[in-house]
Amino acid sequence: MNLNLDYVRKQFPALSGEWTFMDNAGGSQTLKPVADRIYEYLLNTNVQLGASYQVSRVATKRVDDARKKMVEFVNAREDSEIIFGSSTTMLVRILSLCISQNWKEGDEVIVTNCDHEANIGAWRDLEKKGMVIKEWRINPDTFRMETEDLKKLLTDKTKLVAVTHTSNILGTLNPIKDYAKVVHDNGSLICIDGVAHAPHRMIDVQDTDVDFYVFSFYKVYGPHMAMMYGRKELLLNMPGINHFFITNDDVPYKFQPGSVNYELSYGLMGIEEYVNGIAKVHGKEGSFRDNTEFSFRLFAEHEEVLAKTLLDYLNPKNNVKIIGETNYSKDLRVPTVAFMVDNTKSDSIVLKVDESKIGIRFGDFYARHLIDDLGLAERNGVVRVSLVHYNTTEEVNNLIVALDKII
């Protein structure tokens, strides 16, 4: 079954403009149903939650309903496991500050050299408290995180492993379920950065058996906010960061200082409307979770076509090196494609593509350790084309025409 792109693109007003958006890993375009709900909340229920009067009761329900829908979206067990925040960076920082209060000097944390700094920096800072930070490095030949390398780093002092589900540069789908088993067999915890994964694949925190999972909604067609899933028993057993009178049992509130952004939370209901609409227009109707599984399967199949179109152009070129998986298979990668061109700085390519009103990007994308370790910093990082399901093969072919004049 082919994805109904006419329906899809009508849900994103920005796509009717003159620019083609291929910098989606930096931030997707926003769904109209999301914007409509933010507008509706601010104009009609912009009050503090928890009061007895009717408007406050409506506002409270709107925010609560959004949290419940996100339980379904990631397949958590209950809404107390869903923590909202301003960004993935902030939520990981809060987690590191809270969970490390139960750790002691000499305890170990493993980070990778290919994650976004959001899932590295907060853990590295724990060195100041006497904890040991180890680095799990990608295989520079395959651009993959080797499980055997992880096993060599684990010890009885390892408290947590922080790793990405999908790199925002490499685009490779990491076997998180396998990683989680290895980590748990060692008696340790695992924290997943799903920011570059969530726009492309359905999240299932129970099936992958992760302890913490973090991503940002502005990469998933929603508002500029983020969420973190955490196992309830883990959240209960660590101190929070909120006011002194917020009890330790009050999860997720004890991790949400200043409360959440109400209107953006309600905006998340627009994601549910979109996913349900996708299923309906393709002749399927079920629960939100069922519709999520169906829709993201369609997204992956369409994105595989997009990735194939671009990689079939780039791979044969002797002067181009793909930084990541060269195979277009949806089982191996998402359509976030980074590359280098021999004897050419990445910014010069992107600036010329700008002239065709196609938005791509160059740089390190906050995966600074990866770019430094690959020796690409002085080339101004990589050229990155990050596609999502609302892109079309026609748009990719237009990009190819633009690139063909340059490389």
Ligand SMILES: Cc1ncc(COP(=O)(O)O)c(C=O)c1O
Given for the second form:
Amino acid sequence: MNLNLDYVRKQFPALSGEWTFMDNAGGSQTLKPVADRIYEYLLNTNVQLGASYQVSRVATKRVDDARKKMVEFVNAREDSEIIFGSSTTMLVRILSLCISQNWKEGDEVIVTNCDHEANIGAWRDLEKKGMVIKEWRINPDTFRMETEDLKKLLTDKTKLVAVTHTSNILGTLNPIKDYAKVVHDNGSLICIDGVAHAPHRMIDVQDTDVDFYVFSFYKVYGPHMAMMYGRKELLLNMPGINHFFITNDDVPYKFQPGSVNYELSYGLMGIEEYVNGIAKVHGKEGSFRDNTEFSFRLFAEHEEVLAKTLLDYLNPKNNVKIIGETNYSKDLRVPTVAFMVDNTKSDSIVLKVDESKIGIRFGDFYARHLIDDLGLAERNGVVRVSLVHYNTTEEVNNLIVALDKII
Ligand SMILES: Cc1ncc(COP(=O)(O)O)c(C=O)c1O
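If the structure you just shared is the form predicted on its own, then what does the corresponding form predicted together with this ligand look like?
Below is the entire complex, every chain and molecule, led by the chain shown above.
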């Protein structure tokens, strides 16, 4: 079954403009059903939550319902496992501050040299508190995070491993279920950055058996906010970061100092409407979770065609090196494709592509360690084309025409 792109693209008003968006790993376009809800919330129910009067009850229910929907979206067990925050960077920071209060000097944390800095820096900073930070390094030949390398770093002092589900540069799908098994067998915890993964694949925190999973909605067709899933017993067993009268049992509130953003939270219900709408136009109707599974499977199939079109063009070129998985298969990668061109700085390519009104991007994308360790900093990082399901083969072909004048 082919994804109904006509339906898909109508849900994103920005796609009818003159620009083609291929910097989606930086931020995706926003769904109209999301924007409509934000607008509606602000104009009609913009009051403080938790009061007895009717408008406050409506507002409270809206934010509560959004959290419930996100329980289904990631397959968590209950509402208290979903923590809303302003960004992934902030949520990982809150987690590191809270969880490390239960750790002692000499305890170990493993970070990668492949992640976005959001899931590295907050952990590395614990060195100042006496914790030992170890680095799990990418295999520079395969661009993979090998499980065998992780095993060598684990000790009886390892408290947590922080790793990405999918790198925002390489696009390679990491086997986080395997990582989680190895980490848990060692008696340690695992924190996954799912930011570059969540726009492309359904998340299942129970099946992958991870302890913490964080991602940002502005890359998943929603607003500028983020969420963290945390396993409930772990959340209960660490101190929070909220006022003294917010009790330890009050999860997720003890990790949400101040108010969450109400209107943006309510906006998340627009993601549900979209996913349900996709299922319906393809003749399928089920629960939100069923529809999520169905829709994201369709997205992955379409994305594979996009990745194939681009990689079939780039792979044979002798002067181009793909930084990441060269195979287009949806079982191996998402269509976030980074590459280098011999003897050419990455910015010069992107600036020329801009002239065709196609938005791509160059740089390190805050995966600074990865770009430094691969020796790509002096070339101004990689060229990154990051596609999502609303992109079309025609758009990719237009990009190829633009690139072909340059490389
Ligand atoms: C893989 C990855 N992790 C984390 C982040 C940070 O997300 P936020 O801006 O919500 O802090 C980004 C942002 O680009 C990202 O690509």
